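Consider the single chain below, provided in structure tokens and representing the form predicted alone.
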Amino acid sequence: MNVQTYTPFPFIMESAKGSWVYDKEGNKYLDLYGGHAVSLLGHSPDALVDAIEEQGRKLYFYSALGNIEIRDEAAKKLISFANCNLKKVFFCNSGAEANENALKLALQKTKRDKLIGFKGGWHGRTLLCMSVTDDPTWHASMPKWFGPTDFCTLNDKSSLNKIDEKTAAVIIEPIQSMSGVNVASIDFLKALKARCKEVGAWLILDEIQTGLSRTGVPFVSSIINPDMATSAKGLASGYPLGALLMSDEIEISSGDLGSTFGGGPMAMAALSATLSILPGADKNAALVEEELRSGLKSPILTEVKGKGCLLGLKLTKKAKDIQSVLIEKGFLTGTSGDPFVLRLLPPITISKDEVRLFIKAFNETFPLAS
């Protein structure tokens, strides 16, 4: 039987399409959770489709030991959609495997064997995304596997003095998805790598929520220049890729990094068809931000956190209560690891009067005193 990982939503999903997802009954509900910012271009665009059929009929699979013309194009329209420092690019199947492998790669260079991460961050179920990842109940149920780990505090920069010679990397999501959609100030950010740079440690932003536009930017990474950056989720719009992105400065050995279905041609190509549809994007991401910060207007909402299609919605009430309610209207959302916080990943593609839609429901499930 299968192993139910997650409390599924309480209907048999049948298919999806744009925006939205049909159940077993025909029930429509909009789709702003995207089964975790995976469908970032919503659910099977038809460039998407047609690009996998088209290469699964020409070569479905073959691991790196094939030479894939589709598989360096990709990387390549990938470093250009990233626009920043990184210049190499290491496919894998997952954010955690990215992150793992990220993480790895540090160790072994710097000859280091600390890691630090931040207090609300989330980076994977592998043990050394574990290490990183704020979760206390890991760290006493796995403490002889995890090294020496360190946690920094998001937007505080006397907390930054705990990265020293001894550190080898430190991670950090541009926005912390899970903990509640809290964001770290660009200035922030900046603080950090001066100090990574200080004492030699690598900089390593998570950006598999916050990439490919969906805050409203190609990636956080062109503005901060990292040492590496990984992505998932919506990279290839639904279909399993991750990759690990790295400056010039990264010197890869063979056997460094390795994996079997990673950079496989129908990943490639759902890669390339995601990146042909991005540009310009970005710039519908921010619209769907402001229609939101400025049509939601409820007593039980207190602040809307975030960027673009990353939204956090600060409630008086229990967010699974509010996000079962939302279900029952035909909206799908997303809960977090803040109970007051009912989070808001939408398609980047969805429409203003989609959004419309939501807005209207939200006021009127949640009415403002008379």
Ligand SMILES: Cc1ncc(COP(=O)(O)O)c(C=O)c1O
Contents of the next structure:
Amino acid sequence: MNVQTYTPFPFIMESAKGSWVYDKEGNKYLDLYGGHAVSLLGHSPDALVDAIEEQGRKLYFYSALGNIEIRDEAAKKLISFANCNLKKVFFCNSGAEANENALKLALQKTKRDKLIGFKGGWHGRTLLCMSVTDDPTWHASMPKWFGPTDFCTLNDKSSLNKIDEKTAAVIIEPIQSMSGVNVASIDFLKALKARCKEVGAWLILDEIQTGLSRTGVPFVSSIINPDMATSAKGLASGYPLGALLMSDEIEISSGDLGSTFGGGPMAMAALSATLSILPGADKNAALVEEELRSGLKSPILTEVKGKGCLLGLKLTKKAKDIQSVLIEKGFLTGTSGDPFVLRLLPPITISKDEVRLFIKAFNETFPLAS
Ligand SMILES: Cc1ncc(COP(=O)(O)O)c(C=O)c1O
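Okay, that was the form predicted alone. Show me the form predicted together with the named molecule next.
Full assembly next; the chain just shown is listed first.
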């Protein structure tokens, strides 16, 4: 029996194409969630499916022992797309794995043992990731397994004095998605970078949700130039892939990093195709945000949070209930750690007409405050 880890949408999913998901009964849903922020380019873009098919016939799998050109090409493409100080990349299989390796390397290389996260931060389900995730239930459940960790407060510069000479690394999401779409200001991220530099701690930007143009810029790292950044989710448009991007100054020795599946040919083909499609599509993220901000008008909506295609609707009603009503109307959205924030993570390829369909349905479905 498959272990059910989430409450699934109340229908049997059959297929998906572009911004739309279809169920077994032939109903269609505009997908403003993308299976946890993964379908960045919509479902099954033709160029991606073609690339995977071609690669599958040529060389389906070999581990990093196999010296394959597509891995080097994809790495070069990703580094060039990120366009910042991060010039080395290690490929793995998920966001948590990328973060775990980033944190582990920081502990090993700095020879310090304190890690810093942020209140409201979320970084994955492996042990080091959990230790820098602000989830008191996790922390209470196995305190001995989490080393010295502390949490600063987003956009509060005075909290940065928790970062000291004992700190190996600080990890932060430029936009905290899970906890309700809270944006770190660029000014704050720059102050954080300066504080890390001052005490010799590494700064890791968790760009697992914010990267790849979802917020309108390729990576926030291109503005901040951290020591490391992590990416996953839409990186290979749904093919499992995580990446740890590192500054040239970080020396990697044999044995520091490794993965059986990481950098496999299929994931590399999917990454390469994703990065070929992205440059034309990235401008749309800002337009989608503009359209939603100006069009959504309902008394239950008090604020639109976030940037580009990573938005949170702050509501006067429980997001879970609104999500259920929207599913009945043919729209998939996401909830968050804040019971009153409904998340919208549409593909950056979504059309204006599709966005307007959602706006019309939302405004007409919730015309009253109660
Ligand atoms: C910001 C952030 N970091 C890390 C992760 C973990 O990624 P994965 O589920 O691929 O391990 C997630 C997943 O939701 C995330 O949103």
